[in-house]
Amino acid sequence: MVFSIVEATAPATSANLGAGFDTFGVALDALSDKVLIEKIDEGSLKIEVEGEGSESIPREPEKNTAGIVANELLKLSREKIGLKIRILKGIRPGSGLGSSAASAAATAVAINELLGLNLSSTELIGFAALGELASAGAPHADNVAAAIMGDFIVITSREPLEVLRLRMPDNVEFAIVLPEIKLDTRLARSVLPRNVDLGRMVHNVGRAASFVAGIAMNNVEVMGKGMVDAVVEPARERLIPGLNHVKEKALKSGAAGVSISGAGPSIIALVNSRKVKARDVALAMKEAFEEVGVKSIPICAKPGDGAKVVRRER
């Protein structure tokens, strides 16, 4: 069945989770973006954006996350139609919580339904990843994979794209703090080392393996031990004032592990809900940021579902 209007939502996500750079991602149930796609007679793309941080988002299709995804899917469909894309942002751009990925994922899912393309989840992830060019300058798939599939994902191969989805233990929760710091994703990627010491690589492989092993073992504490990154976070430390102080407070307040969320500036802590309240950890991190003169917003979340269609009109 072909529709004229389709609306979809996609969740916030957190990528990396310590040592899993460009490989790990998790969907979060706390925040989401909504995208409404409508067929129009004109053979062009029109983009409207409102909501959280919408003033900073370009409306030109070639510069907009959703616009890039829409263009590529229209090429695939070979349909000579125009699309009106209305984006309602619930996730602040540049937060480290997959804001651009959510818009890209919701757009891919909505257009797939709108045009009856019948793409697989992996194919949708590949198209949605192209949208990351607009914000990060590279088509990485960790955030969009989590946003489309939900739960926790591992990018096991980039070419060809292969993704695993795992269900986290039921007692996993996340304490997140979003500081009032502007941090461009391109800048956060530009400071990364081009060459990595073998010892640090071995460290990160072991930590990433521990995180996945913790999921298999249903052990949140083992997962937390895997959230120690020796490569990316040290390079980004100077971009987030008070980072180490915030991480220290999170661990002292009972978090099993803590890391930068994606490219930052948000910080995400893993919490065993049977032992600690996520809100207590989030407030401790907020207090730590305040102690270095940075205001922030505490957020609590659980692993969430992936993108879904919420409205269809023929």
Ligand code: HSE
Given for the second form:
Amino acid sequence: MVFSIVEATAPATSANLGAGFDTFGVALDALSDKVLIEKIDEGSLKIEVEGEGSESIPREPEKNTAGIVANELLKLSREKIGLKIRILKGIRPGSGLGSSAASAAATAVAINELLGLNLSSTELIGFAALGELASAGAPHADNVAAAIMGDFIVITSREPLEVLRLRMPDNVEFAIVLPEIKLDTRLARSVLPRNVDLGRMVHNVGRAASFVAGIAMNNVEVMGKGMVDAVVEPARERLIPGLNHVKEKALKSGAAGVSISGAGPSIIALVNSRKVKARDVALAMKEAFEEVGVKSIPICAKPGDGAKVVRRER
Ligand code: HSE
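Next up, can you give the form predicted together with L-homoserine (HSE) of this protein, since the form predicted on its own came first?
And the full complex, kicking off with our chain again.
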């Protein structure tokens, strides 16, 4: 069945989680973007954006993550129609919380329903990742995969795209701080090393394995030990004032692990909710940012669901 209007939401996500650069992502139940897509007669795309940080988002379809995804899906469908896309941002762009991925994921899921395309989750991730390519200048599917599938995902292969989804232990919670710094993903990727020292690679493989083993063992502390990245985070350190101080405070206040969220500037701490309150860790992190003169917003979240259609009209 096809529709004339479909509305979908997609959650904020946190990528990398320490050692899982471009391969780990988790959906967060705290923030989301909403996208409303309507068929229009003219064969063109019209984009409207409102909400959190919407003034910085391009409206030209070829520069907008949702517009790129919509164009690709229209090509696939071969339908001679236009689409009006209304994006309601709940996630601040440039926050490290998968803002562009959420708009891309919600758009892919909404158009799949609108045009009755019956695409699989992996196919939807592939399309949504094309939008990410435009915004970050490099292909990575970690945020969009978590935004579409929900829970925790691992990109086990990029070519062909293969994704695994795992449920995290019930006592996992996240304490996040979003500082008043805007960090462009392109810039945060431009500072990364082109080559990786073998010792650092061994370190990261061990840590990433620890994170996934911790999930399998239902052990949040083992997961937390995996959140130490020796490759990407050291290169990004200078882009986030106070990063090490905030990380230290998070661990001191009882977090099991802590890392930059995605490309930053948000910082995410993993909390065992049976031992510590995520709110206390988030406030300690906020205080640490204040100590270096940076204002921030504390956010608490649990692993959440993926993108879903919330309204359809014939
Ligand atoms: N894995 C990506 C990065 C996430 O760290 O650059 C940012 O969208």
